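For reference, the chain that follows is the form predicted alone, supplied as structure tokens.
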Amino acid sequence: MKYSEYSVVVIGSGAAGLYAALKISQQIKLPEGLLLITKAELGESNSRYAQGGIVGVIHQNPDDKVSLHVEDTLKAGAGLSEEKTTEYISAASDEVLNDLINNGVPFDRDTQGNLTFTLEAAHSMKRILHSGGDATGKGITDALSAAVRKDENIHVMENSMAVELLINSEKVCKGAIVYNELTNEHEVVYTSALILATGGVGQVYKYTTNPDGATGDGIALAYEAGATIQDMEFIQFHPTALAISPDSKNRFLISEAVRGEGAKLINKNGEEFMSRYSDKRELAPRDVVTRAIYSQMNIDHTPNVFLNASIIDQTKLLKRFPTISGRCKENGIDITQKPIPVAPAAHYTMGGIKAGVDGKTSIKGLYAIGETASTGLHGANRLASNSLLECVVCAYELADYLSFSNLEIPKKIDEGIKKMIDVYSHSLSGKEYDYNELKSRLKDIMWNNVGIIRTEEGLKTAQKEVEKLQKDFKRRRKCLNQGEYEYRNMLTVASLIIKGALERKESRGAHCRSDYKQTDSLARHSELCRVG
């Protein structure tokens, strides 16, 4: 097998990894340079496909303050969002936004050049910056992508994942067995700082505005090696997505910005209904407004709602979100004219790899950052545009953290660590899974009983139909090819989901049980280990 090393190894290249090590190469000296693997083309991520914005609590913004961003992240995440991490990432957005702009990412303007702000829901004023007017996570992450390109201290892998975390005798992570999908050859990269920035985990439900690559390979990767993970159960379902079929699986996304310039949402009588579920009707928190729209659409026997935007100033409407009104025009609809038929879809995890905002996690010589890091600032229920704020801010904050640290290789290898190579030397015997078969079961499980609406019959059923998955799976470790080990990642994913919504016995954020619609007076964090 081949072998390198590296000083930095960052696996994931949304805005997370991709930031990570432009500041990383920037600030430190690597004798052994930087390398970046991502399981596609460089860029692709989640955070490509965001839409309406990064919160911004900057001094172009002088009517803003952090207090009252932390008060609406807090409201938002029903009592589960660490006070002080969201102070920090709230106080640290102005340094590291004016930042991201100096790196050349390109926020909108207006005439006179002044950066323009927008609302969202849950949010007390106009703080979220955008960019191309809807496509604000591809402005992010082209700029960075090409930055990245041009830095010639990191090294880019494409089209190849990390399959297994290498961890020492003295419980130290020492680099991953990655695997090429073009050559489909394993290899083994040795660092001292590895850094997991693979985003999230939507791929498991069988509707979801997440890219093919949104496995939660990084949070299945940590939990085997013995990280704590934190949260899982709290996946955030994102009210509005493109319905135009029951059979549109990856369902393209209708930004929350589109709510927060006016549009309503509609039944199929085309009358308003939000207001029947929360005072702030279409400005609710996300879980609010999924819910509300689930259970109109069970009220009215439909698979969709509308969200009618046409009552937006057209001029308006069609310049600040270019992207949603052509794809909408792809598939017969104009936003001008005619409402859009939404859904709910699985769209971000709350959970994920409990680490601090510098990105430590339980393991030394391992980091997580971006949505596969589980900091505290979330909660229950991500308030919107957030995402991208905590993904930069926590590359930022780990670039510092790891600028103060030894990042020499030690030449020895562990013993334990060549036996675990030594698994990846041999070939398997055997044939191919139907991978995406085995994803479809599972998607269609995670949906129907550990979705939206969650009981303990369900979530009980999901668990066994998980297990016999598990048991007839029986790649434990090498597989033969991608997606086999995206499916081995998202039975490990689908099964701490199911754990986690199983022991939470209220309802909180977007954890809903309806046969435990309370929630506690105490606010607790769940957390879930690998033993052995």
Second form
Amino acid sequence: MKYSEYSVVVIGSGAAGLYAALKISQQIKLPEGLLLITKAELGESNSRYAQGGIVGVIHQNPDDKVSLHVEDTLKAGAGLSEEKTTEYISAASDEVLNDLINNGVPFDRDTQGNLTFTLEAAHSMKRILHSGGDATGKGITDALSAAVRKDENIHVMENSMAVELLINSEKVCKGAIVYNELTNEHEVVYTSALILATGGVGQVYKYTTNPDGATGDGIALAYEAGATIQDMEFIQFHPTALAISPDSKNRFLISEAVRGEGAKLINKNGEEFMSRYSDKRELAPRDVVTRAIYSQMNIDHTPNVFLNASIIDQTKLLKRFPTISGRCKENGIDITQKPIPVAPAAHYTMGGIKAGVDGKTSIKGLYAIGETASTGLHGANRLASNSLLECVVCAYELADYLSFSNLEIPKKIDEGIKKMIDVYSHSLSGKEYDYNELKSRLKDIMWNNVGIIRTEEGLKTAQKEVEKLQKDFKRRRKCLNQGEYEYRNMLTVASLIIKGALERKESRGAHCRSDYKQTDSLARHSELCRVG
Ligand code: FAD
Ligand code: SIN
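Form predicted alone done; form predicted in complex with succinic acid now:
Every component of the complex follows; first up is the chain already shown.
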């Protein structure tokens, strides 16, 4: 098997991974260089599709204050957001967002060249920076990918998937096994700092706004390696994904910013309904709007409701939302004239690998940043546009932390790791699984039983069915192809979500149990750690 050594290895090339690679390379002299491994091509990620924007409490917006942003985040987080973490991330946003601008991220500006800020649900003021109107993620990942490509110290490995973490007998992470789908080869990557920036788990659900790669790999790998995983039951369902037909499963997002600019939700009869569910109407926290739409769909027996954006000034609507209006047009909807069919879809993973704002996890040598991590910022329900902020602030803090760390690679590989590597050097016999069919079965189970409204009975059904799928799938470690590895990881994260949801006998934020409607007076994080 091929073997290579790098001072730092970053896995994932969304906002968190790209920015971490760049800042580490800019700040630290790395004797063995930095390797960035990513499953598809550089920049392909959830980040690339982000629309609404990124929160910035920055000096260019003097009316805003850290305390106001913290208050909004804690309110949306339903008692589970960590106040200190929130303050830290919010306070860092001025320095970090201005550094992003210096690294070439083109945030939108008015005709005088001033940055423009928009409003999203549950924010008390306009504080969201955007790029290309509604293509903020593309603006960020394109700029960072270009900077990464130019950086001679960063070695990029595309179409490669981390499939197991190498943990030595002293429980220190020393690298990963990486599988290349194009060559069908495994290789060993050895390092003194391994950073997981592998994103969320949206693909475990039938309907999701997430692209195909969001299969929870980093969380599954870290769990198998013995890391502490936190709050997996908190999955955010975005209220408004484009719902053209029941067959469209990866659903295109209709940004919350469209509601921020004044669009209204209406039912099949064209009536506005949000006032029945919240006095904040369309701009209530995301979990509230999602449940309102879900109820309305049940009342009306319809597969979707509608978002009426045609009440917004036409010129403004088309200028502000070129991506959304373009995609709707491709589907026969002129958003200046017709309401858009929308329904909720799995969108964001609030839980993940328990980590500090500097990415440190419970395993030495292993770091987690971005959506794959759970720092406690988002609590039980993430406030819009706080995710990209967390990605870049944590990447920045991690670079700072590593600049004071010893990044020398010990030359001796211990026996435990040699045994792990051995598994991958033998060829695999056995049948090839139809992973598309298996993934789709798992997604149905999760959507039907572990979705927007949960019950003990549904969760137990899901648990039994996922256990059966796990038993039928004979691959614990080496697999035959990327699809099998992803399915293996999806089973792991699905079982973690179900376990967390069963154990949390209350309703809080995005976790809603119709059999335990109360919110407990004491807010607590849930933790899962593999035994043995
Ligand atoms: P990702 O951007 O998901 O990147 C993960 C990377 O890891 C990818 O490159 C992937 O290929 C790679 N990877 C995964 N597993 C492996 C593996 N095993 N081996 C190698 N590579 C691997 N948030 C906001 O704050 N504002 C918004 O406006 C916004 N809009 C959104 C719109 C959409 C449609 C979606 C889906 C999300 C949106 N979010 C938004 C959420 C936000 O985009 C994500 O939470 C954030 O981008 C996550 O960034 P990340 O770098 O942590 O992970
Ligand atoms: C959106 O644009 O609605 C998504 C924003 C987010 O997920 O933070």
